[in-house]
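The chain below stands alone and is given as structure tokens, in the form predicted alone.
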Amino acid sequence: MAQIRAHGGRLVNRIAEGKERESLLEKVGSLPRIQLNEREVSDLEMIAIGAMSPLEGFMTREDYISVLDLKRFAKGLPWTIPVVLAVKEGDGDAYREGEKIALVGTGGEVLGVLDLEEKYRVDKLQEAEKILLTSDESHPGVQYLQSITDTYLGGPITLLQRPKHKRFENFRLDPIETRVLFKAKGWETVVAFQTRNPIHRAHEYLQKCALEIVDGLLVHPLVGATRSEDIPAEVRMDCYQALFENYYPSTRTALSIFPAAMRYAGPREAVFHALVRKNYGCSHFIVGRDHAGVGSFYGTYDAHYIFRDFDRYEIDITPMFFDHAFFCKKCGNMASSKTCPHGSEDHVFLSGTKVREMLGRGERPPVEFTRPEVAEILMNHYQNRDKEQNA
């Protein structure tokens, strides 16, 4: 059974083992150190396990500039999101090109080593405008850029130990493991669904439409850093499991987590999400309405249009574009503007913001919008949150 090739042709493995690991562990105590933030820790792990193949480390200037200007690495392979390591305030003079740096996790533990090829200054305003398409300070990606310095460190990394994860161990599969899973299930074609929100019925409709075409569905929720107002990953995972137990065919679906941080980069992040799912072994990727967007910073279908910038063979994974889905009272089922002749007055569609507002008021979302099991989990979460806040 043929599986899709990793982006760039080879699944990267930057995890040290055996004598290499022992040798590096002996050296790290004498190396300069850099404390990674939450996003950098998840990027380090994703590079090491091959999720960001062909990246072997944090980007050097040539690749960084090429990604900003051309949506490609310097050698021409498509890539749309900078994966960078920023010097922390006051530490810039501690690092010299050609030397190793110990990479330290948020708990103070040494996670890996960077072979520093290049230390370079960047224009963060330019990065914001080219990647996020805005410099508006209300955009969470702009806020992140404002929180880091304008000096980046580039070079290959080696992982010495995985970050300690306390959550979702049963759902944590590396790209090499999802590929084994798909093979064991006999799936040659697999569609991935990216989400940072509880799945509502419009999402379920898109997934099941896609599942009519391919062998299997991987629901792959992002559980890295997100905005504080997003629904916590633990609650979302409970929702996904409730759906899987009650409404999804177990032989054709799988649930695993995606440990990346959210960039909220809209169309550019849609391409990034597709490319990394290709590394996980997925042949297809669902791109819905306002994928990876936030607020009103991106057009409804900008995340579809950006795929026109690439030849289908260089992207390789097949994007599946879906229109606005909703429940139609007259049709009596889920539909989209492509399949429903009725007016918006008959459509039930609720934005994530509206749903959060309903839940905040103690109102249960309607069954036309979300499954009762999911509504129950969300109601309990908001009620418990209110109790904690009022205690």
Contents of the next structure:
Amino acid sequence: MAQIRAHGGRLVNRIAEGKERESLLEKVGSLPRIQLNEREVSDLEMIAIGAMSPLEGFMTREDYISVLDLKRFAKGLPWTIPVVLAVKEGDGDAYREGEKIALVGTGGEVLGVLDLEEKYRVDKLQEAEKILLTSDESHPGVQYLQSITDTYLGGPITLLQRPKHKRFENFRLDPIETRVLFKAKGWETVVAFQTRNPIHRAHEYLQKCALEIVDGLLVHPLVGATRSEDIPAEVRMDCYQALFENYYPSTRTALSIFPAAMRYAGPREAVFHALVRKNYGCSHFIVGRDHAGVGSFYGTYDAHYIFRDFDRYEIDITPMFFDHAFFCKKCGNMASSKTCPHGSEDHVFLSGTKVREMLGRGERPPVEFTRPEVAEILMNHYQNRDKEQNA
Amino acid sequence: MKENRVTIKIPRPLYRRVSQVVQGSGFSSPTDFIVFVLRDLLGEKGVFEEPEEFSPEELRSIRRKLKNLGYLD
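Previous: the form predicted alone; requested now: the form predicted together with the partner chain:
And the full complex, kicking off with our chain again.
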């Protein structure tokens, strides 16, 4: 069986090499510049390495409107999240269509070049309502939109140098590398698990249920920009590694980071996460409850229902929908409402708030809820954080 | 990106038969049914087999990196 094809059929590579790179580097000093924010730097790199195939640059208006209204590119291929570049002040008078623009990273370094095809104004309120399904200012995605201008620059990009990453270098694999890895391991079918939280027993259960069906599991935690309230990526990575060392078979599992920024766009982001994992070579994708949600902005299963809007062949990657999992004392194992006949009084379920309170007090959550190695790492994190806050 | 749909002509009597088959079948249109059947058929024959994406040099370099990172033995 052939490995799954990239979305749109071809893995995009927009990284300049050789003479093309030298030529662009010579020109770049005289070009108008635009400073990218953290999300835009992440998007630039994701486009260049093919993670967002078939995107070759920041979206032009036609695709942007089509994604908002139809959840598809203008030519029909499914895509649910705008990937856009906003000018930083006013209407971007310095930028003219048809010209090149130097793309500057957060540290002032030139990372790439944009061939500006189109400069266009947008209605950010409409974007918020269509993509995030809310314009409530407490939503982090709405707050992000409020922080940028309403003039976007669209066109293909070329990456001249990778952004400098200080974290997780050993876990950073591009789509072409995960594809080679899967081939080398002999995995024809691979399920990806997206996460921005520590993995508790319920998530471990979902992953292992999925792994019973496919050849390999890719745990692919998001380590791009997230909310400050989220557990830091360093702490989460320690938790994932502890699980991999103690509970995951190395012949069937791989841990690599997903360097995207979190949009908190719920159902639309679930589809986006699936399509992007297809580019990494995954054939299956776990969609949990309230995937990519925040607060109570989305219904529990909205991220499952949205996949009905697409033909399974055009999405191509197979979504695996999971219900809420828990440990059942009567069953004596992990289960879900699909498989367990007992009442909630027999289920070990702890809310995120309760777990955080326990960890802050130095109390270890029950082993039915979290592995002791993970609990240890999280307890240390919360206690150190509380000490710093009280100092 | 290329257009992802093209028009194909089929004999009208065949189209009528397909339309009858589609009714109540769960397929939303004759087009959906035809696409499903073609993909099934071509998939079985391996027509969608992807050409090798990597040159031998790329493959060696990527495998070396994966080994250095501990992903491969």
